[in-house]
Amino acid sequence: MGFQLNKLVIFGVGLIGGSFALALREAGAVREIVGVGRSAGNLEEALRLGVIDRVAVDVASAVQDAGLVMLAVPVGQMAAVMASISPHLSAQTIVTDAGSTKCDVVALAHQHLPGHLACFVPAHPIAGAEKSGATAASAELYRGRNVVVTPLPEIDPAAVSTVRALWETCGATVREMTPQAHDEVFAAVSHLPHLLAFALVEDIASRSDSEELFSYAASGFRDFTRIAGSSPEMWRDICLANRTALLKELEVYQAQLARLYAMLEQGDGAALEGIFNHASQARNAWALKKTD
């Protein structure tokens, strides 16, 4: 990659931030990794596992002379973290994030990091799992995965190049789009599926015979609802942060459900099969591309 970070600071040393740290450490791309977080127990575990080199004593000393600060906290915590680091950032320190929504993060950066926008690179690694915390971190997590960056108009191109190079060092493919385009895309292919998975499990769990229903659930139910095991706090924040785009996607999905309802009501097997065929072909074509 042609350079090495002297100091990387991770706010939120969990699956996402911890994996970023481990991948860069394994590649020899960073000299020191400092962890900051709400849970002392998780930070101690991160230190024990070698995810970080030390736990920050305070925010000011943590970010002082940092080459890069990664905000890998839930989007609901982003404002407070930005406000806390803003007075202490060196002019050359690059700040990036790993949030699943981008328009809100960009707005928060304008509010809390107004003098540092040239070195702020919004990003979203498209990788995750149901496990969380430092123990879930893996140097392999980002290999072959996409990372989306949504640079601001006032960004220093060198900052984008640095963030791009670091993610590529982790094994990721970096793509660029606008914050609005990002949020619209991921409302459809990520946020809506999570909402639906949570809704289905909540529906079954709220019934008086839920225990019996769950006892008969098999691989189809497990596969469809896997993502409902994700962090409730994180997904609350994501859904609220991207609610405008997500509400539009819900309207489209409800219209699709209404079509299926009418076909079932009318006993229209041919129409149902037509939709199922189209969906099956699209899904199989997508899955084939993902395995190429």
Ligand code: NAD
Second form
Amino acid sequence: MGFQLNKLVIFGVGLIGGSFALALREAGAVREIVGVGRSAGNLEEALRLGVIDRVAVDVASAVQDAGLVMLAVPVGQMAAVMASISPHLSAQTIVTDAGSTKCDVVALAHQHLPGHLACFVPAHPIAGAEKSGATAASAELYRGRNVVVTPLPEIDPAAVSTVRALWETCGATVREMTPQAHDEVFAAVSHLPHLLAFALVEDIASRSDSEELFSYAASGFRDFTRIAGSSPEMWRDICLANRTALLKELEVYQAQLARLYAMLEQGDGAALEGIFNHASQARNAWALKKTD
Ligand code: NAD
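Swap state to the form predicted together with nicotinamide-adenine-dinucleotide (NAD) from the form predicted alone:
Time for the whole complex; same chain goes first.
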């Protein structure tokens, strides 16, 4: 990229914030990286691993004269973090986030960063893992992945260009959407699957013979439930933040289950096979197209 950030401040030096820091450092796109966190242990790990150069002494001095502030905390923490930085932001400091939901983050920015909306770029990297914390961070996480940005009408185009350039430096492709469209799409293809994975594992785990059941679970169970190993706090926050869209998706899914239930009850193999065929073809076609 054509410029170097003087100071990058990461709130939440976990998988997502830490990977952003590592990728930009590796590309030589940033001079200094400052970490702000909730867990001293995680920040120490981040320092030891070279994800950040130093831990912030306080929020005011951390954000002062920063080129970019990245909010990579669970979405339930965004309000508190925005409120804490708001009085200390320099006019030219760009603020962006990596939250998995966008309507709530945009509403919070209106509430807590009203004077800074021209420099606030909401974003969501479509990359991740079921692992958390600085130890899970990788400079490669965003390579070949999409990042969705949902700029506000009041945005300064230069701020979007900078955030785009930084994500492209991480190896990602940037796409634009409205916050509403973003939240509807990801309710269907991300938030619903996570809810279902948690529900399935919970169903097995809360049975008296769960140990025996788990002992027989194999690769199908592993594939379906991998994401149930994700951070409970993060997913609580995402589900609550996007609950309107998620409830709609859950209703649609329940109707699908009801169809399958009726087919099973009636022993209707042809109907079941029809659905399985359609789904199997769609899944295989998707997997072929997907490069990440
Ligand atoms: P993580 O648990 O690895 O990292 C979050 C970090 O934020 C933790 O180190 C935690 O200590 C810190 N933190 C929490 N509250 C804080 C506060 N008030 N102030 C400062 N630090 C605080 O989680 P992650 O996977 O990196 O997720 C971070 C954000 O990225 C979330 O908003 C999540 O929705 C989003 N996201 C996650 C994924 C994924 O697959 N993990 C993908 C895309 C976006």
